[in-house]
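Just one chain is shown here, as structure tokens, and it is the form predicted alone.
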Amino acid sequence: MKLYCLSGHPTLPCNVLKFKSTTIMLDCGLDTTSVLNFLPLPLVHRISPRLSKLPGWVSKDGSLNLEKELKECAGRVFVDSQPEFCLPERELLDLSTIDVILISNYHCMMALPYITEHTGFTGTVYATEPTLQIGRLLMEELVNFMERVPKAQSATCWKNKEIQRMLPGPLKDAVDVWTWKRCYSMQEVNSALSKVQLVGYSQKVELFGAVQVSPLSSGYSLGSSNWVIQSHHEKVSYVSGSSLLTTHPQPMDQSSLKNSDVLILTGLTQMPTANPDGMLGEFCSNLAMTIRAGGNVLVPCYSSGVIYDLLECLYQFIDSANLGTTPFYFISPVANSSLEFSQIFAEWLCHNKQTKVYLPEPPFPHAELIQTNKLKHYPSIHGDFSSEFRQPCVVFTGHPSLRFGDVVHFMELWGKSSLNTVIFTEPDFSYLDALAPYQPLAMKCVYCPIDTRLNFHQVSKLLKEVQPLHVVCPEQYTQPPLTQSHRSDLMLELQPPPMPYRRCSVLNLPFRRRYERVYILPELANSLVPSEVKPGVSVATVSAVLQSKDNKHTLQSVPKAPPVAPSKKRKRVMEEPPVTMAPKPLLSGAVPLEAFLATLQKHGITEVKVEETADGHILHLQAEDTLIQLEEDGTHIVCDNNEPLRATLRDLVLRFLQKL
């Protein structure tokens, strides 16, 4: 069993498992942190002329001039081109050989069009319905952000290895820049998602008769799953993006992960020291403080996920903080769909929210915020929003990287006033790197990362309960963070130690297949004659034909040779059907030493020297110059040129053994 690791990002995994003649891709996350190296895409150039007037970069000695590709801002250098993404590794193995792709949550499927449309992939993708639908929204939003602000030029010179080495950091340290790609198109998205087959929690899907795969609730987001991949005798669990906190999704199914031979662990929290409840409290208090002071609040966020919890928290907070008249705006090309989808996937929600559906009430309170006009949603800043917009207000919009989307407009619009605040809630991006192209910045910045995924304490407790034989995880989890090297509690400490992986590594999993299930046809089973070898254990010999088809193995009766039809013509050589020889009987039991010596004595063999060995005994018949080796799994008679004696000794040994 092999594991190919195609992504170095621990929370955006992409691994390929080869298990029992099947090739299974586990997630295909898209590493979007690469976009932090690019300049933001402004929606309205009139509002943000600053970005177009940034000076080009020239090396200090003047030997390198990349003014058209690179721009300098507040001591940092950025690529002036359409943002590009770091794809999963595509050279480590032939991706056209992948049979299935298992998706754990909608954040971990963003690279799907790159895999299904450009590698010769002909397999099937399995995901839950919320994962598919919300994943579609996130992809659609990403495509929309890119296509509405197209950039004609494409920067490639800076990617030259010799040139990249001379660039200032962090561009100098960016890895695999030649593999970075621009965003896919909506046509590619639709084609990729047409290959998705929907599954429900605990539904068993058989792959080519070799293995069964089954999704389990992971408790992280709507429809998020862990996967169990098992054959008749082996079990692999894939844990990705799981949460034990009580939020809106169905709670995590832990019991089904027990008795795993191998557990592949990815997608732990990116903020192990930040308590989500504490961060929510900080978010609300900073928001209220800014509004009371007459400022605006900008929340860069994804269009699904944490935003549902933020709106629910604000619903309870608005009246107590006297924010009843403050408008809340949610701006995204898919804002309406996202808010509606969250209300219709009732069976994927926690029990508390499911019961509301039968009252009937909307599971999420943002429905009431919309009805009372406290929350308004718009596809973009153009159109209705521009006429209805009033300040001070709170705006939720994307993208959290601050490189594209409507958030760029608000950063330029509000960045010059210290009354305004930008509150970062998504943990995927370093907020300092996200803000770099907007410096110098007057607006206040608050970092409240809300990550509900498992932390190291929770995952250690989980692993003690489910007790897998082996754990495989990203190497980042086997050592403390670089900035907190003394914190041994921020890493996985297990016995035996986990097997770490990094991008482009290939692991041979410590997993030997020892058994295979074989079926026997009823008529063949009926012909068997079992012999009891010890109490409760019977054995029978069988002569059969083994048929293997679709990874299922069946013992069938040996076909009888067809009778030869009489022929008028005489043949010189008669072709005879192959003769099936009766199998030799198998022997069972052990030869007891004292009883065997007594039997030899009765037959006139008295001079016997007994020598004890590690495996049994050696009997030296001195007068006959013969050796008998009595071992646990066999008996050997060494007798030169005395066939009658050898036959006699063999018969004496057989007296103590049982024929099967």
Given for the second form:
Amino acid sequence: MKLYCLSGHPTLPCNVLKFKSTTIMLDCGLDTTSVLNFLPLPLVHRISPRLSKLPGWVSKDGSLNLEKELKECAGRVFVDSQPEFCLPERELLDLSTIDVILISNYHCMMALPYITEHTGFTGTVYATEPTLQIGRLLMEELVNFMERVPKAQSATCWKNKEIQRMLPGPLKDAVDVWTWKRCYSMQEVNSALSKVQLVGYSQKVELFGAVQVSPLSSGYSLGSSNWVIQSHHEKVSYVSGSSLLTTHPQPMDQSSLKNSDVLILTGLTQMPTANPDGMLGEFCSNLAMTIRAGGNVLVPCYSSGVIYDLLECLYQFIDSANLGTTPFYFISPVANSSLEFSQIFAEWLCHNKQTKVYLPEPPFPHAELIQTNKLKHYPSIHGDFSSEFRQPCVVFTGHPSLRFGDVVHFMELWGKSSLNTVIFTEPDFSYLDALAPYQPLAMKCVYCPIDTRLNFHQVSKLLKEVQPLHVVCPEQYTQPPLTQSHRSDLMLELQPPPMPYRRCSVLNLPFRRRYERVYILPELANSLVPSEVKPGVSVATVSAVLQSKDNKHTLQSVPKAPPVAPSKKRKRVMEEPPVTMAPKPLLSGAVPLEAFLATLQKHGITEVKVEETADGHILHLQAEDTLIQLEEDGTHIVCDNNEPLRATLRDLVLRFLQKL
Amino acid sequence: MDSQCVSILPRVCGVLLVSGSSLPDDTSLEKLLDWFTTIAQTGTSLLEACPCLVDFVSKVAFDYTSGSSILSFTLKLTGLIGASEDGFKVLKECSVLKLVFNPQHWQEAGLWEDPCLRIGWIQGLKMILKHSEALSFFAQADLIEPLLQLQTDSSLFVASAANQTLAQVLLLCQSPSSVGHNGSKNRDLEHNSASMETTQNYSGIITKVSDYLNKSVVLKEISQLPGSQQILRLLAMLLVRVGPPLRDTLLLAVINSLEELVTTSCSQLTVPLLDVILAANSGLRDDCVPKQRLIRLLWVMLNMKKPVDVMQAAAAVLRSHQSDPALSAHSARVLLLPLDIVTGVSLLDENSTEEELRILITEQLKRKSCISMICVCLSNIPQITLMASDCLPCPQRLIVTAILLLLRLCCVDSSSSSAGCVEVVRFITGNSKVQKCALEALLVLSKSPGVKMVLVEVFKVLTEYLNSHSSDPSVLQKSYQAVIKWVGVCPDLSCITDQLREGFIQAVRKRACDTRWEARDSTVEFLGHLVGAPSCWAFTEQEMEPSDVLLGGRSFTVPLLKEALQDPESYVRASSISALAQTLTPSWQDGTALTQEQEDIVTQLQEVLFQDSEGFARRAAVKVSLIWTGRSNFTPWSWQNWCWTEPFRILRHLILML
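Output the structure of the form predicted together with the partner chain; the preceding block shows the form predicted alone.
Complete assembly follows, chain above in first position.
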């Protein structure tokens, strides 16, 4: 069993598991942090002439001039081109051999079109319905953000190894820049998603008769799953993006992960020291503080996920903080669909929200915020929004990297005033890096990353509970974070230690398949003659034909040779049926030393020297110059040139054994 | 009312006599007993006021069919009657006394098993033991035996009352010169002439008590642990309450057993044992032999094998303020050890005798139980600061440094690390119990000499806590208190730079908008308290109010407080009213016309008085109005106008009635 690790990002995994002749890809996360090296894509150039006027980059000695491709802003250099993403590794194995892709949540499927299209992939993708639908929205949004402000220029010179080496950091340190790719198209998205087959929690899907895969609720987001991959005798659990907190999704199913041979653990919280409740509190107080002072609040966020919880929290907070008259705007090409989808996936929600549906009430209170006009949503800043826009206000919009989407517009619009605040709630991007191309910035910046995924304390409790034999995890989890090297509690401490992986690792998973289930046909079973070797245990010899088909193994009766028709012709040797020898009887039991010695004596063998060994005894028949080794699982008679004696001794030994 | 009650008392007694065990609720009996006690306390003879009681007591004493609550009530009533010498005489004459307080009488009736009866017996006995006649009766009836048996009664209430009664007996037994260890005198022992003789007569009782204590103190098997704890508690109480000769007798009787007990190293007995040793130690001269033996015992306890026990012993020694300087210095060292180990700040010099303890404590700190050990260390910092500087193992400034580092290690957002024990960090990070204890210690240390130079560090750490998303509201409150305390003792705030001030203002502003009302309340309270802090020197080298230096003055505070007047939580509204009053009162000079802002605030307070649905806010507004109207030179004119309005007159009238 092997694991190919195509991504080193701990929360955006992409691994391939080869297990019992199947090749299973576990998630295909897209590492979008590469976009931080690019200049933001402004929606309205009129508002942000600053970006278009940034000076080009020329090396200090003037030897390298890349001013068309690279721009300088506040001491950092950015690529002036359509942003590109860092894809999962595609050279480690042939992606066309992948049989299935299992998706655990909508954040971990963003690289799907890169994997399923143009690689020869012919398999199936399995995901839950909310994962598919919300994943589609996120992809659609991404494509929309990119396509509505197309950039003709595509910068490639800077990627030249020799040139890149001379660039300032962090561009200089970016890895595998040649593999970075521009965003896919909507057509590719549709084609990729057409390969998705929907599954429900605990539904068992047979893969070629070899293994069974089943999604379990992971409690992290709508429809998010962990996966159990098992055969009759082996079980591999794949844990990705799970949460034990009570938020909107169905709670995590922990018990089904028990007794795994291997547990692949990914998607732990990226903010192990930031308690989500505390962060939510910080978010609210910073928001209220800004609004009271007459400023605007910008929340760069994804259009699905934590935003539902943020809106729910604000629903309770608005009145108590006297924010009743402040407008809240949610701007995204998929804002409307996202808000509506969240209300219709009732079966995937936590119990409290499910019960609301039967009242009937919308499960999420943002429906009421919309009804009372406190929350308004728009596909973009163009159109209706511009006529409705009122300040001070709170705006939720993407993309959290601040490189594309409507958020770029608000950063340019509000960045100059210290009254305004940008509150980062998504943990995927370093907020300092995200803000780099907007410097100098007067607006206040608050970092309240809300990551509800398992923290190290919760995961160690979970692992104690489910007790897997081996744990495989990204190498980042096996050491404390660089900035907090004294925090030994911010890492996985397990016995045996977890197996770490990094991008491009190929791990031999540490267990051997020892058993295989074999079916026996009834007529064959009926022909067996069991004999009891000890109370409750019977054995029988089986002569059969083993048929293996579609990873199923069956024992069938040996076909009888057809009766030979009398013929006068001389039979051809080739036509003769093979002579089926009766199998030799199997022996069982043990040779008791004392009784055996007594028997030898009766047969005139008296000079026996007994030596005790680790496995049994060696009997030295001195007069006969013969050795008899009596061991637990075998008996050897070493007797040279005296065949009658050997046969006698063999018969004496056989007296003590049972024949089957 | 009393006469009416007295007139119906015979009928009440009649009802009680026939009620048997059918009385559903004995609280009425308690009330009745309270009433009798009130009568007795006024100096009136209870029997004269209620003559029917003797008859009632006699009848119940001979009647086994009464319920246990009636019997218990009767026993207590007998004690109350017998507490006066006249009453005692009457009871003695009609032979009730002997019968009622004879345990055998109740044992034969099979009623002694009921703890309700035993508590009645013991409390009755305690009440009666107020005079020498009663003591004679106690001695003659040989009641010391059953009383000693009850010391470790299965009912904790009975055992505790028996402890108290035994102490009372011994107080009565001791000579008048020794009475009043705490200056108090027993009423009966005014008969000075008879007392010495009396003491000799009761030496048998003292011997029995001494023998009993000596035998009971030693723990023979673990099942006796609760009994042993009870005896130690009794002993500690006796050693505190009785005077020198008797105390010496008791001490000499038990000291061997105490020495034996110390060697058993039973953790559950550490605290009660320490209480006994320290109670015994407190009144002894330094040169007397028992004192030397007790000091030795304390040393033994400070060198026990279990670090938790050693810490408790050290804390007890420091709390008792006992006079041995070496013992105090060692205790301080022991208590500072965890702080030294966790932070890596060298609070203690190299000392080979502590090396073993250091290893043991380090091991302990790697477990979750480290929290309680660190808290014991921190909560005893106040005692350590009281010690003479030559007894301290390090300057107090160094302790402040260590506590600041500990606070940083505890802060979730901090990336600080220490040269100390790394394993402990996982347990203390974000632990609000440790944070609170450390902040409490920091509060106390503000008065320490030479610590003003670390004010900036203190201010940074406190701002970090106020800013931290993970700070519990109680931690925020403590942080605010620490700011007030440090600002109050540091008149020179010139070291607070603009950057620090800005960070602090942001933190306070954020907490004023916190989702937790407790955090908002603490913030509002803090704003009010800061106004009361003494003037200081700002970095501009001008004398300024601390609220001006830290927060930029009223232009920052007043809008926040006005906002808080609209808070949905009434506690916060009430706190904001008080804080506003504290903030505004000093600026309202006599006769000066009010600004529009001040006018608005007065109007808002009036609105609170009339419209706020919650009592807390209205009460706070009333309090402010009383302060302002009481100090007429501070009364804003619009308020004066309002003071003559009808609602205010009614309100004022109501307040005066209260």
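Whichever C-alpha set is largest while still superposing within 1.5 Å between the two forms counts as the rigid core. Computed from a predicted structure; not experimentally measured. Residue numbers count along the first chain shown, from 1.
Visitor: So that I can tell if residue 637 moves, could you say whether its C-alpha shifts by at least 2 Å between these two forms after the core superposition?
Guide: After core superposition, the C-alpha of residue 637 moves 2 Å or more between these two forms.
Visitor: After a rigid core superposition, would you say the CA of residue 612 moves by 2 angstroms or more between these two forms, or not?
Guide: It does, since the residue 612 C-alpha is displaced 2 Å or more between these two forms after the core fit.
Visitor: Take the rigid core as the frame of reference and indicate whether the C-alpha of residue 600 shifts by 2 Å or more between these two forms.
Guide: Superposed on the core, residue 600 moves its C-alpha 2 Å or more between these two forms.
Visitor: Taking the rigid core as the frame of reference, how far in Å is the Cα of residue 648 displaced between these two forms?
Guide: Comparing between these two forms after core fitting, residue 648 shifts 2.7 Å at its C-alpha.
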